[in-house]
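The chain below stands alone and is given in structure tokens; this is the form predicted alone.
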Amino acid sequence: MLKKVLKFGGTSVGSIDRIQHVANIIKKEHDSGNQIITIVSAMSGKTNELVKLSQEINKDFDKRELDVLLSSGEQVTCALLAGALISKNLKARSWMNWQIPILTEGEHSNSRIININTTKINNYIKNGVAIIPGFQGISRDGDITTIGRGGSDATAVALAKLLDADRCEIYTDVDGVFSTDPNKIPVAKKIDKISFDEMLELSSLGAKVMQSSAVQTAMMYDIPLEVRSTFTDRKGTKIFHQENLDYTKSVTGVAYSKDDAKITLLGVEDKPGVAANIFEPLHKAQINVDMVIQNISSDQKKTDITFTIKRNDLLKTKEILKNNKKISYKGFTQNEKVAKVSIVGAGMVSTPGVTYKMFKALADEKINILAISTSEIKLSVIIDEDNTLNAVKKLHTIFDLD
């Protein structure tokens, strides 16, 4: 017997007859002995209708309420899955995040997961099948929260450590994990192992499979993940330690991302503790900074320094530098019409030239790189938002992904 966590996402239960379908999997992995814990996401599009509600409302809707709002969408899924089971003569219940409780610090809709009380859910799966909502916790102060787009998966990996499950299964619309977009690029591959490591990368990169935090706490906790369809019996992706893993390839996969924006601070003076007063309060307003080039004037008194954001953090960042008194500059220029391209790979470490012939094959399609950003086992860049399927599709050839 083992116990299992089982994530499905929200493709995964889009419709009646989705849910219908995922209560058979269940049913099966019940019948087959094992202790199972299913964590849910809200129906597909549901997250995207009520943050349009709230819109509608107010453009700047409450955080705390947004959280009320959007916790709703999985406690739906929960509600309709639990009753499914039960139609197929299975003990099950749904709870809700307060009632396990799921304890998460932090600001709303960016919270994380500090502790889950585990003992009513480990003593109902000994009979029967327990219903978790992703993506949502509770303060210490009774508030309930979220943890931020693609939460579900932390939800699993936190249950999987905490319970001290056997595996941890992330349930999707795709087979597994592949060397890059299926839906963009036909001819990508499924992967069939990869490391937490370019797991991590590819998914703080722009794939869309996992979420990063939830690649982080498996990694960190040595808890093997397998992502696999919810539509086909084939086989997944497995993801565990690099040691257990042979490469053959320098690249693993090529991920992209089209939410970035590029500022340039013009004529910087260039003198110690600059750059620490320039990103001190992007840091304060939990603003995300990604690359950062500095760029050295002949008289080594100015500098111009560049860096990168999410998009949609691009006006609160101009605020905080126009009100910034701690720095002065000549200007500044903005490019939200970028993409981040990334070529992940384990096997880079010990290949020479992959540098090069990333630059190579971009320079050949005549496109310009605007910014790098590199580590042992990754390397970014940024381009134009509109070469970005170009940039895609030609490393994914060049690096015999085909």
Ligand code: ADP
Second form
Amino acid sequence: MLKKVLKFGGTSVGSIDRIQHVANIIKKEHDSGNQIITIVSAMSGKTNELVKLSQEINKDFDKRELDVLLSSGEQVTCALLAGALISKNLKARSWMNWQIPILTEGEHSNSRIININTTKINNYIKNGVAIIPGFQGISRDGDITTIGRGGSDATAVALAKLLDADRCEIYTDVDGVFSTDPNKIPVAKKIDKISFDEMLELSSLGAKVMQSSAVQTAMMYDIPLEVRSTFTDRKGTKIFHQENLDYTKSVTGVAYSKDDAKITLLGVEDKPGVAANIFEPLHKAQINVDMVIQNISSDQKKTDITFTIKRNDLLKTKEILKNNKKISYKGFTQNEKVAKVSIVGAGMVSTPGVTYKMFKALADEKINILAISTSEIKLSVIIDEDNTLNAVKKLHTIFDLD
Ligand code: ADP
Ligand code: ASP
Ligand code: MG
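Switching from the form predicted alone: structure of the form predicted together with the ligand?
Okay, now the whole complex, with that chain kicking things off.
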């Protein structure tokens, strides 16, 4: 008998037929003698629909009320799935975040799970299936919170840890983690095994198949994950610590995101302390600056500084720059139509020339690089958004991933 945490994403529970199909998967697992805890997302598209409704009232809708609204999507799927299992003569029940409770801390829309009381769940799974809503919790003050988009993955990993589960399986709409998004680049290949480090880079650089904070928690507590399809029986992708992996390729995957923006401050004084004065108020406002480039000026007195931020921080960043009395500059330019394309691979550490190969490939496609950032196992570039898929395809091919 195994204790299994099974998480089903939005597409997997996107219609009544699909919920029935998920109920059959759970029934099969339960009938084989396993203890089952199921985490569900809202039906696909539901959370976006709720966000849109809130914005029709106010673009800057109250954050507390937004969490109350968004958490309702998962409540619907929990009850439908529990009902489907009961109709198949299984003992099943759902609980909402506050009934368990799933305790979180941090700000609304972006809270973190800090504890889940497992007593009720552990008692129930002795002979029944427990169904838990992903993506949400309750604060110490008793307010409903949500833990960031895609957060049901994080709920599953947190529960797997706290319940000391034998397995944590993430059921989704693709066969596993691929070398890049298989829905955009059909020649992408499924990866059988991947390290936590690589998965963390891929997911934080745009591969939304796993939410990055879920991967981080799994890595921290060494909880092996399996990503697999709800709709086929094919083997999925196993994610675990890397010492067990053998790297035959320098690059494991290519990821991209279109949520960055680039700002260039023109004619900034070129003297010590200026960069600190620019970035200090951004840091205080919790704006995350990703890449920074400083050009050396010809007269050594003035310079231009380029940096990237998340696109939804652009307005706030411009306000802060305008109100910053500690710096002087001629003006700034902004570019929102940029994308970040990244190659990720633990094999990069031992392969020379990866950087050159990437830059040469982009140059051959006449794609201009606007900013660069690197870590031991990843290399990211900012390029014009229009070139995204072209760049991803080219990199996928030259690093032998097709
Ligand atoms: P769920 O609703 O099951 O959580 P998501 O939509 O969050 O599913 O994540 C699955 C999607 O992630 C896939 O449909 C695919 O388009 C996208 N994706 C992006 N990059 C990758 C990748 N490297 N491997 C697999 N899927 C990816
Ligand atoms: N329903 C939430 C979202 O769409 C959480 C999730 O699906 O994981 O972001
Ligand atoms: Mg997801």
